[in-house]
Amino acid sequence: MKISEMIEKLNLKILTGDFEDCDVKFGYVSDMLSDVMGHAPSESALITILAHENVIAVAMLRDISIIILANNRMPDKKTIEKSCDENIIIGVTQLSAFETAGILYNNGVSGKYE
């Protein structure tokens, strides 16, 4: 699924300016960064409520395509600046993590990877 499609389906507000409209193959939901570091696949959408700077570092480590902040969580200015510096896309949705994952799954984003 393209990020532009995610914007439409999830009513995402992109906080990081310009972005490459890449394909996202997988989805991963977690609010524990150690779990994300150990298990999230590259080229995935990370769905979380964690809106602090450490999530950017983990996204870089795992080559995450987009961070989707559920429940209308808003990061601080420093986190947004860090994401822009590192070319990590942050999108915010009013939907819950559960609803977000369901919509992505129903539109072809897989939760399975090897």
Second form
Amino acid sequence: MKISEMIEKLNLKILTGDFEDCDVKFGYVSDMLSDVMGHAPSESALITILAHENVIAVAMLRDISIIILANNRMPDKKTIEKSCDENIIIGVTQLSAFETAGILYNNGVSGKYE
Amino acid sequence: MDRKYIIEGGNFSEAGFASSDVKKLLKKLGLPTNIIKKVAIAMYEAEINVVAHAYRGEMEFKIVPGQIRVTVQDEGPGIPDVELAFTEGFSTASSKVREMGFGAGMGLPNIKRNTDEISLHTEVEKGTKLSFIINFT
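Okay, that's the form predicted on its own, but what's the structure of the form predicted together with the partner chain?
Below is the whole assembly, all chains and molecules, this chain first.
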């Protein structure tokens, strides 16, 4: 699923400026960073409600392509800056993590447990 | 090649600096992706352990032919029951730390799973020394 399709289907607001419209094949949902660290697939979409800067460190270490913040969670300025520095896209949606994951799954994004 | 990092207990905004720095270095050196991933996971968890539990710590990173060696020495409360600390799901993290998404009880198990050799020496009320090795060809 392309990032542009996510923007359309999740009504996603991208906070990190310009982005490469890459194809995201895998997804992961978690609010525990050690769980993300241990199991999230690389080049995936991470759906979470954690909006602080440690999420960016974990996403960078796991080569996550996009962080989707559910329930309209807004990160602070420092977190957005860090995300831009590391080339990780942050998008915010009003939908819950459950609804977000469902939409991604129905559009070909799959789980891949690592 | 050696690198040394100081880790400050309680400073979550700097947590991940050492592992990110090493990840970039290993990428530049052209190490296989699966090895970089293992090193990044193990180092990040070790950093978080110091930030979440100890007062301060030092992390030493070394590459020798075929091996990556990391040692983390901290001044902190130590680990009263090492076996329990290696049990997935067990955590003594504070509620503040848990709210940030840590404290799942997966730190040491994640480190163990991603390393080839691991050793832990701890003294209650003094600190903990964790060493691990990741082999590569």
